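Encoded as structure tokens, the following chain is the form predicted on its own, with no partner shown.
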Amino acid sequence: MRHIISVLVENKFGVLSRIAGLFSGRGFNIETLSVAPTLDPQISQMTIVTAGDDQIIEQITKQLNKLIDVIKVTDLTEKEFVEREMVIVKVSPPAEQRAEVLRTCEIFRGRVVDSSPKTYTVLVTGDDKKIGAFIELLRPLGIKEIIRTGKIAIGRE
């Protein structure tokens, strides 16, 4: 089962390396990882997506809590939360299908962030299913490049 783990850490040199090492040293995979400072620049928020059964996730959580720079670990999968991901797609459609790219972008509440005579670069945010559906609709139109952020998530009150 896929889990979203939120980790509050001190914003110090080497913290990311130690956390990634914890996962790789135990044979666990990080599917996506997002890190950014919080309102307090001394603290960063990490959102880690990984897979495993309850026992594996419990082991990961315990090991993360043992790291000195870790302030708080929360498995958001056990709570109500809001998640989003962002994708930027560069599309090079044939001239007769350029309008189709714009229609698809509008349907998914995306926006064109750059354009040239031969390409559109579009940005969409949403959950996995929305991002996946958007990419699949653009695929036959000539995707040149895709960049995804990975998940970010926050617990609901």
Contents of the next structure:
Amino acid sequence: MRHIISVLVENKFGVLSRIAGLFSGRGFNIETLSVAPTLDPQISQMTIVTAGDDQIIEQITKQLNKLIDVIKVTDLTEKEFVEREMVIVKVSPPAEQRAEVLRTCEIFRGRVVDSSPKTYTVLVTGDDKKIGAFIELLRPLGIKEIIRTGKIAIGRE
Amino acid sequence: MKITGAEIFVNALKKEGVDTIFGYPGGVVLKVFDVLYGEKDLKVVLSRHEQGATHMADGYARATGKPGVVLVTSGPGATNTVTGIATAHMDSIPLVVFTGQVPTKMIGNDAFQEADIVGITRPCTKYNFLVKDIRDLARTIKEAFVIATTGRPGPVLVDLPKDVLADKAEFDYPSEVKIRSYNPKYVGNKWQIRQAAQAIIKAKRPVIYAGGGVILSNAAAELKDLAEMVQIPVALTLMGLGAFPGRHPLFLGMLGMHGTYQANMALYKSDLVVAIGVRFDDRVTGKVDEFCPEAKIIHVDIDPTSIRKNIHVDIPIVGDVKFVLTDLIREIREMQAAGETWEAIPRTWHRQIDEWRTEHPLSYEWDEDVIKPQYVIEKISEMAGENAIVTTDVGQCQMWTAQFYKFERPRTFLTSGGLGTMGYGLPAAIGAQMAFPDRLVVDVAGDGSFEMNVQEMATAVIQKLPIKIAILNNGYLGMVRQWQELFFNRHYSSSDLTGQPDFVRLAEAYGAVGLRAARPEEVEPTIRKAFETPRPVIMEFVVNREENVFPMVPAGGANHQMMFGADRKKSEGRLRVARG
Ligand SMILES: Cc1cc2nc3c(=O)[nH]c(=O)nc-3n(C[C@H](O)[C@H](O)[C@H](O)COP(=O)(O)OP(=O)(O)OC[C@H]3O[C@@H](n4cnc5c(N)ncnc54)[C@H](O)[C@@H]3O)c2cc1C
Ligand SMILES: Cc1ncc(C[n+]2csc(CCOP(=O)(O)OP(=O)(O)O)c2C)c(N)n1
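Same protein, different form: I have the form predicted on its own, so give me the form predicted together with the partner chain.
Full complex below, order starting with the chain above.
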């Protein structure tokens, strides 16, 4: 099963490599990973999406907790949470389909962030489902490039 | 007054109470070695290889319980420590390893003798640091010692760039440091401990499975109390040997791949396994499903990741063995006092265990003309006394020592269990003898392993350390040969060491004493002579070349299905049973 794990870490040199090394060294997989500083610039927040059975997830959270630079580990999957991911897609549709790109973008409440005579670059945020559906609708229109941020997530109050 | 980084380093070590540094100099750390020149309170042991220095520090740490300290130069000096660091990491041994580094401005430039040692050792240290500013130096050293020695101990590496060692700053050594993200838990959860106590007094076929954590926690006395109070038999892991007296009637011996039949059977048939400071290693459990299929498991460990890593645990207790056992014993006493129904462990359980003991005791076939390695170990065990410290290399020599030597006290058996590092024995013996100049220190070596750090003979001689090295010379990489005999059609591929040097003359070349025993009747006099000689001695025992370690659980097999060596009927009269 997929889990979204939120990790508070010391914002120090080498921390990312310690976390990545833990996953690769123990054969755990990382589906997505995002990192950024928190309000306290000395602390960073990571959101890691990973998969595994209960025993593996238990080991992942314990092993993360064991790292000296890790302050707190929360498995959001056990709680109510909100998740978002952002995707930016560069589409180069045939001339007669250009309007279709805009329409799709509108339906998904996306934005056009750049355009050229041959391409549109559009941005959408949402959960997995929404982003997946958006990409599927754009695919036949001619996706040139695609970039995703990986998930970020936060617990609900 | 401002002093240099090198001086801060030396002062900090003194504040930590360090008395011995194992090391090897080189360009970027010369400033430190210069400060150490003529230093009276800090002894520097110059090894002959940085791996040797690291194992020496490890041997020192295992024998004393204090952290071992290493100081080496950048690049190759640092990379040479990696095997030693990984060895300590696998066995949770506290080390603080200081490596020189190129000046901060040159880091990343492929500078001369630059190695990213922090990157290289990240997965095999408990933590590591690169000190980039002299103002962080003292506090970093403090943190390194704190992290290495608390919680689940382990090696910590501190990388010291040349300019940081040359810069100047005030020396202000913190007496304490708080690391907000590091808070090992020592006291076990009360409720869980009560659950454990209840399970223990209700158990009908309980067994204790204890290991390295008991030694690391200095809790051998508590373990003995618990076992005796409830009369629970005790099996130890390789790393645990010495944590419970080897001649105690409740002692089952080592469990696992080369463990005793009674230990493995007791776990297999148990209804309650009390696992204390162990990590359910695959050499211990064999096929996990058949390890202790009928048992409830209590697991005491300071590291939550050890719990439920390989096996389901019913009552996990995170905490330090000493604290948890003290509470657990009190809890059981209170239950006793409160008249809680106490179902004494049925005598049938102890009787059953005795049957297993007599069914397949540790044994070997005697030979009039050829030395049996097991006999050498028995003799050393008999003659060395309880206080002796024994180190080993890796392979058959190590397993025979684990099986046939009776360890009575903790910190008397130093061996590389988790990594299984050949070449560990000699330098570890040097480290232990540095810590305890007056105790007998014996290294049981394989002829293959011995050569992996043979250069440290020079260190032993120069330091005037009277260590005794018993080489069980079978002219093979014996453990490899055993597997090839049993599982690879006797294809002794790259395991024949024919062409070994003359170990007696080798000893003499180093300025040590060399003795050789080639017949069984020479064993005892050789050991006696070695023990009486106040200098480093190599005893070469020319042993039966194709002797095997039994019993044995083939890799991946179930522990209750062990292979035994000598056929008892065929070897009638020649079978020697290990003395209990
Ligand atoms: C050739 C060879 C053959 C081997 N065969 C066998 C064999 O037959 N049987 C066998 O047993 N081993 C064998 N080993 C050794 C094996 O590989 C492991 O090293 C060993 O079994 C691990 O021992 P342990 O479980 O006691 O754990 P250790 O590695 O000693 O780990 C200690 C555990 O205690 C915990 N701990 C540490 N400090 C504390 C504390 N203060 N309080 C509480 N918990 C603490 C740690 O977190 C860890 O989980 C063999 C090794 C070799 C090289
Ligand atoms: C550094 C290292 N290389 C290889 C091995 C694999 N290995 C395990 S036991 C063994 C044989 C050891 O032979 P020896 O030291 O002669 O001891 P014996 O088994 O004969 O007692 C080998 C090669 C190891 N454990 N360590």
